[in-house]
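Here you get one chain, nothing else, as structure tokens; it is the form predicted on its own.
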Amino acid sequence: MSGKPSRIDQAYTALKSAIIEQALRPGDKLPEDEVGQLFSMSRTLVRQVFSRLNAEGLIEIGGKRPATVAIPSLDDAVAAFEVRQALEREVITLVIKRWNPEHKAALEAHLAREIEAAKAGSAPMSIRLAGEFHTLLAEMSGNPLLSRFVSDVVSRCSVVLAVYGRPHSADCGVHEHRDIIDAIAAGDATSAWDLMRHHLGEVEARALIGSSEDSPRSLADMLSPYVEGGAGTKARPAKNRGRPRLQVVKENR
């Protein structure tokens, strides 16, 4: 029986969604006391949340400074996409091997959500759903360890794109996901992998370029759409989101 998510799970999901949807940007500070106040948690619980996010490469912790959203290096970025290509090739192989009608229905339902987000012009939601397409596909591989690795590397690639990437093209992503679903449903492993390789190549091509600056925002402003509900469902389309290196709060002394 599944119960209500714990406070730690809710805060973890909310912060992860905020990072992936780029409401929280690389370099943004996450002081324990402010995060604790926003989610009504003790510092001890906040540290448990931070530990999970750090293990996935989403934030950086250590020392006496506040935790910050991760800023991956170019080497980290290249490594993440190399690993992702290898993992998702195996995903394609296993999903075709274990394909069933329920898989197609789930992927179609997810694609419908991507289309809805694209029509609504919700860039943050489109970014999150684009990544979730790949984690959903990995879950269908029937290999929990592979699924966990894919989820990890997809999150890392999302942070890479937040640092180096050009704007997300929801329409292109939707069409490419549609072609991948059709190839998998047809049992055509060669075509499915060629499509996936091209798709990931296009995602990678959006990364590894320069960045721009934007004005500072408070931590409460950045997280307000995520605090209630904790799943990013209240995310609003962002206006003029650049790629700042923010000093949004003062360090506690």
Contents of the next structure:
Number of protein chains: 2
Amino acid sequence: MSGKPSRIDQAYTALKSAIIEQALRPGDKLPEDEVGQLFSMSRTLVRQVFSRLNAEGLIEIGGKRPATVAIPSLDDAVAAFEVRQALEREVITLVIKRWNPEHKAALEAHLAREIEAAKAGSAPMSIRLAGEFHTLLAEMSGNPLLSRFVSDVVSRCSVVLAVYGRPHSADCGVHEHRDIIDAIAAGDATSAWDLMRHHLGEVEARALIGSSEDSPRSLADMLSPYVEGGAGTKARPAKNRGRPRLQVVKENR
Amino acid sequence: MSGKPSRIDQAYTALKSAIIEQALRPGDKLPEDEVGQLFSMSRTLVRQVFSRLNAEGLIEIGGKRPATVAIPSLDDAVAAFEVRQALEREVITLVIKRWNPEHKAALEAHLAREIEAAKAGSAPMSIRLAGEFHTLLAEMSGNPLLSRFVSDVVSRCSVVLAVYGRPHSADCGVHEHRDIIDAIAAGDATSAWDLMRHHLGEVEARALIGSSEDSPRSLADMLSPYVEGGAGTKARPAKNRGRPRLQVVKENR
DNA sequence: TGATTACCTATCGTATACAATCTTACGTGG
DNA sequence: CCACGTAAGATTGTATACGATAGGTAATCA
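Okay, that is the form predicted on its own; can I get the form predicted together with another copy of the chain now?
So here's everything in the complex, that chain up top.
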């Protein structure tokens, strides 16, 4: 599909995935040079990556402190779901308008993967796929801008879930995805809207207390599955050698 | 209001204004170091500014050529207005829900400025105020994320107008703004939606042929009203002196 | 022993330096 | 006169260097 994702894109995707799958948790610190070493790039590029992540509300940068994984306020959470409702409503309208068999096939395939992940009990995978269901739907709207906005707001909602959601219940109602697909396939916009509203309401309702214990690990450990090559312990540009000083960066507060 | 807008913010605002008011026209080139000299900052910071402008679809960066003011495709244009409809519908819903006298006063004041600008025949001012009416409304929704999205999409629509719109007709129906305020004040969501839909339809309808003549000028001339201090001919950090080599950068193609 | 202060390290903000690549202009050959 | 190849210049991509500042740590004093 995409010819050559730049290193920036790779790091961006890796960090985004790590945050959404909750390998990095809200409040975790992300020092620029450490991340740079992990991805074998200079702070200049890390900064660009951070800039993008910040624009999507996934991390917070600015005040000369290290960047941190975002901790959305309750207001932010409500706002995100409010906007999400409006956007996904439009998505449904457009998808129904442009509905075709390929769309159905793609959604069915995705749903199958969701079910599989749920059966396997893979929480990170489930979380990721649940979000991707909505971005996939958005892409079918044929409106790239809408798609971008939805992707953005879905990311924000994922972080909200990480902060306020119950630890593990993020299977996001695969059932409900099933019903939404059917309603869209039937061309029934009204009931699809209702289903989506109910579905997002359910997701939002999981915004309750969700204190999860802290187990401090190193940034390298948390990110290693996402770094190309599997770890940050090789392919460094022959500088700053020795033990890479990857220590506890986890924020315990 | 805001304590200290950083130099980055100033440059961002200046360039955004210049683009929206069509002092910079789609296709115009924006070399990093030249812009940096105009705003007395290094390319590093210019890059951050460009990154933000790019995220909002105002300029295009990337392929190792100079950044250019964006030229949205027709598809982009349609997409922007589609999303805008959905977002502004939600705005109306929320504003009605939180309606209070201060909101009315602020909108009336803004409308007065719009009328004044229209009477004075100041096209750039009119264009800017017409857009700001919608962002102002969005801010009253009390949802910062929605506000950001609306601001983003309104910017995109402004550029679309610059590319496809008729040269001067951008007074954006002050009348219609009047009616929308009234409908919201009356708490009549349905008719406010209709009015907004019609209004945006009108704006979108101006996307016809809009060939405007080219009159090559220097980037410094085009931007000088937006640079703090009024011109880029002073306060440069004691380097690269002499005549600043500001030549024709206008893209004529 | 507890609070306070001075220092010191970590980390970021900004500028600059160097390398890669595209654009443009010019000269040469058909 | 036009097409094409080559070289010079302009412009961006990436890395590094330097200065500023916040936060933590340890030593000091009551």
